[in-house]
Structures are given as C-alpha cells and as structure tokens.
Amino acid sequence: MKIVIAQHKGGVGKTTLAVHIAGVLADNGLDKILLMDCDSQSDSFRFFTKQIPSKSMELKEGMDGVDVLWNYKREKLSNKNRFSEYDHIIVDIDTRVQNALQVITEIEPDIILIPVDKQYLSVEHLPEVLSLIARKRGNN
C-alpha cells in the first residue's frame, strides 16, 4: 500500500501522522515498511534515526522496523520498481501543493491523507486542494 500525507499548510500534523502510520504498520513485524521523508526539515527521518541526514536519498534501514529515506528532492519516484521491495510506502511531503501533486502522479498512492486542524488556512483552501488532486488523479 502506498500512502501520501499532504497538506498545503504547515503545522497540521503531517509528520506526526506519517510517523504513527509507519509505526503501526511496523508493529506487526511482517511487512517491509518505507517511510519516505520528502520535506527539507527531515523531521520524519530524524524521528526514527535520531540523526540529521547528510544527503538527499539517504536511507537508514531497520529503524524500529521501518526503513527511512530522506528524499526532499523527490528523486527517482517515477521509477516504479525502485521501491518494489516494500509492502508499504508512507510519504511525508512538504507543504507545496505542486510537490504533493508530483508525488501523487509519480507513485500513484492507494490512499491520500490530508490532515486538517483548527488553523484557518488548513480548512479554507482544502476544497481547492482536493479539486487539484482529483483532477491530477483523473477523478473529476
């Protein structure tokens, strides 16, 4: 399963949600999990590794049952076989809508999660973001 967590507003819980989903999936110990951190802040990567990544595409394996990849440049996403060894891929994307649309187009997620909180902008622009995602996925 491929899950993308996106939201155009910072501070709504994208990273927290991504980390928790990866952890819950890893708890069963049977599946191979990749958490791809596509945010320049590298918070998902740092949560599992307790390290600051030194370069894009840095991969740390076996962090609490989760492999963690820092890919803030969103490299090699369109190579469908690049991550075929994983049963589940969770992508924590930054706040830029065009970056989320790139990831959605290239990895074709099964689920897109858009966390929303009480912040005005996280709700105000949500219909527009949902419309963009629907058009990108061909679901007018």
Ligand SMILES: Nc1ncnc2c1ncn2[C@@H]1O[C@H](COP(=O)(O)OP(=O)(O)OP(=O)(O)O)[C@@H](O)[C@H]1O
Second form
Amino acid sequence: MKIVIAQHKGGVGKTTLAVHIAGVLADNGLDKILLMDCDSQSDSFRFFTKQIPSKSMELKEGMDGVDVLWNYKREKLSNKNRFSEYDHIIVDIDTRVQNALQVITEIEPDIILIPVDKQYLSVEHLPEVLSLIARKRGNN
Ligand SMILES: Nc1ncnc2c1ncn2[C@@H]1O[C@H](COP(=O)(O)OP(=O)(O)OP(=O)(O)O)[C@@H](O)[C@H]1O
Ligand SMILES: [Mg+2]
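So that was the form predicted alone. Now I'd like the form predicted in complex with this ligand, please.
Next comes the full complex, this chain leading.
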C-alpha cells in the first residue's frame, strides 16, 4: 500500500503520523517498509536514523524494520520499478501544494492522509486543495 501524508499548513503532525504508521507497519516484521521523506527538513529521516542526511536519495536500510529514504527533490517517483520491492511506502511531504500534487500524481497513492489541528489555518483552503488533488487524480 502507498500512503501519502500531506497538509499545506506546517506543524500539524505530518511527520509524527508518517513515522508512526511506518513503525506500526514494521512491527509485524514481515513486510518491507519504505518511509520516503520528501521534506527538505528531513525530520522523518532524522527520527529513524538519528542522523542528518547529506545528499538527496540517501537511503538508510533496516532502521527498526524501516528503510528510510530522503528524497526531498521528489525524484524517480513515477518509475514504478524503482520502489517495487516494498510492500508499503509511506511518504512525508512538505507544505507546498505543488510538491504534494507532484508526489500524488507520480506515486499514485492508495491513501492520502491530511492531518488537521485545532487551528483554522489547517482547514483554510482545504476545499481548494482537495479539489486540486481530485482533479489531478481524474476523480472529480
Ligand atoms: N496527535 C498529536 N497530538 C499532540 N501533539 C502532536 C500530535 N502530532 C504531532 N504533535 C506535535 O506537533 C508538533 C509538530 O508535529 P510534526 O513535526 O509531526 O508536524 P509536521 O506537520 O510534520 O510539521 P512540518 O510542517 O514542520 O513538517 C511536534 O511537536 C509533535 O510532537
Ligand atoms: Mg514534518
């Protein structure tokens, strides 16, 4: 399953959700899990590896059962074979709507999760963003 976590407001819990989903999925130890960090802040990458990545497409394998890839340039997402070894791919993206739309278009997720917090900003513009996503997916 491919799960993309996106939100146009910062600090709402995207990374927290992404790392927990990856951790929970890895817990049974059977499936191969990729956590793809598409945020230049590299918070997901640093959470699992305790290291700061030095270059784009840096991969750390077997971090508590999770392979973690820092792909802040959003490279090779539409190449289906590139990540075909994984049973589950969880993608943590930054707040730029254009970046989220690119990732969603190219990786074709099964699920898109959009966390919201108590602040109005996390729901402001949400209808427009959802509409853009729906159009990109050809599903109005
Ligand atoms: N469900 C939650 N309940 C309470 N606090 C939370 C929850 N999820 C995340 N937080 C806290 O909110 C803060 C922001 O979380 P996080 O870094 O996951 O957000 P983010 O959306 O990834 O931020 P950014 O836009 O900077 O990437 C952190 O301090 C985190 O511990
Ligand atoms: Mg984050």
